[in-house]
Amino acid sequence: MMIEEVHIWRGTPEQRSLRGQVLKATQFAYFDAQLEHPDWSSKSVLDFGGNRGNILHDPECEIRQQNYYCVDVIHEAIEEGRKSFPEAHWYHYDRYNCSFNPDGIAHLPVPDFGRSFDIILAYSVFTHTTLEEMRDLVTQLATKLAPGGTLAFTFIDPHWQGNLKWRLERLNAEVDWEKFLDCSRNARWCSLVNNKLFFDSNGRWPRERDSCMTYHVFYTEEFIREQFPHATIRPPVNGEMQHCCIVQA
């Protein structure tokens, strides 16, 4: 069984005691790669969804720290974060996600800065949220792009080199995912929630505010076309599983 971001922060005390040793960074490469090594010590950037800063601690990030907006809905790591990198900028955006911030509050809208921004990154942001909410958050970041800004964020296809196969296998080998595949096979979104898939549905989700859910939300390419029919869509680089949307201002 694989421990999922969400338990890290939200999960039992063994399991938030795993924090330390669970840290992506990997993200700068990823973005990097995908936006064509732009010069990013002269640009400024919005990490929305970017948890503690986790795109500072590669060492090849070339971000200036005064150049850098974090947003995240998970307060402790926009704590971590401010102390780990105190040029930085903060923000605890208190809207309610399902799963990272189940108290928040629901369509808060993002933040004003007082300031627009040449890159606004969201990395795995939309892997977990429902897709109106993609819809609603992406229009409403691309309002806080510079003149010639880019907004790149990334989703998971399910059906690209078995995304969905290599996520369900880690969850219960007891159970018979091969037939929750065949069902998927023709699907042009699913969400995973609790371990319960859903075809072409956000999907249903208890009420209970203290249970701890895990929610994960596959669309394939020609669906997040569809939904961003001017922007561009760049397969997985450097061996991750995420294709990247990006739209230019």
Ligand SMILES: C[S@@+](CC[C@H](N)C(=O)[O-])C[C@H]1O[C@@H](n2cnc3c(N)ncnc32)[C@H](O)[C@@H]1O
Second form
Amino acid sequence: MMIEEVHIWRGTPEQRSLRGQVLKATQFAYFDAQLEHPDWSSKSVLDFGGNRGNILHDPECEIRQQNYYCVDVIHEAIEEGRKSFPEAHWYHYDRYNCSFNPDGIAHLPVPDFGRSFDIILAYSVFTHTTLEEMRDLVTQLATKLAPGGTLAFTFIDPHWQGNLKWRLERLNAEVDWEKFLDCSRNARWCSLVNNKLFFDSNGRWPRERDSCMTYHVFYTEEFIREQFPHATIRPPVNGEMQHCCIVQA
Ligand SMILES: C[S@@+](CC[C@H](N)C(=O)[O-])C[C@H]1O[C@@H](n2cnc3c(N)ncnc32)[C@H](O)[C@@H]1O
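Follow the form predicted on its own with the form predicted together with this ligand, if you could.
Let us now look at the entire complex, which starts with that chain.
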């Protein structure tokens, strides 16, 4: 079984015990390239869905702890981040997410940080929320930008270099490949709920909250352009699979 971020926080004791071993810290290099090397040391940064501050674990990361604000729906991740980087700013955001925080509060507004930000980042966050949540959260985050500020978030285009096919193969999901290729050709977006694929839909999931559910959403570049017509969209960099959508204040 493939271990995903959600498993190391909400999975079995065995899966949680892997937390120390699986920490992806390529986010800084990714955004540095996508945003064309800003002077990070002078920028205030909000890492939306920043987990335990994974981006700060890259030794090359130029964001100063004092300027770094991290918000996430996983309480434990925020507390871990606070322990590792005590000079940074940590916020638990108890908003419902069907996978990462199923006991959270639906539609809870983004916290008031008492300030605005030069840069707001969200790496692989709206790849795990519904379409309506992405629209709502991006709109709210844009209001937290300082004048001249930049919001950059990632998304996964299902068709780009076979992204969706790659994910399905890794999951060993049961797929009728002929039907899949037929449907996916025309799909503008799709979701993968516990290995079940839904086209042009957020998908469906059971109401009970004890199971650790995996939830992925894929949007074509064209679809994201329509959702955010004033944004700039950049293709993946550094051999990664996620596109970047950049919104200026
Ligand atoms: C795949 S992880 C990525 C974590 C981090 N950005 C990184 O690059 O390592 C997705 C993160 O988004 C967080 N998340 C999901 N929905 C959220 C929401 N509505 N507000 C804030 N964080 C959210 C999850 O708790 C999780 O930490």
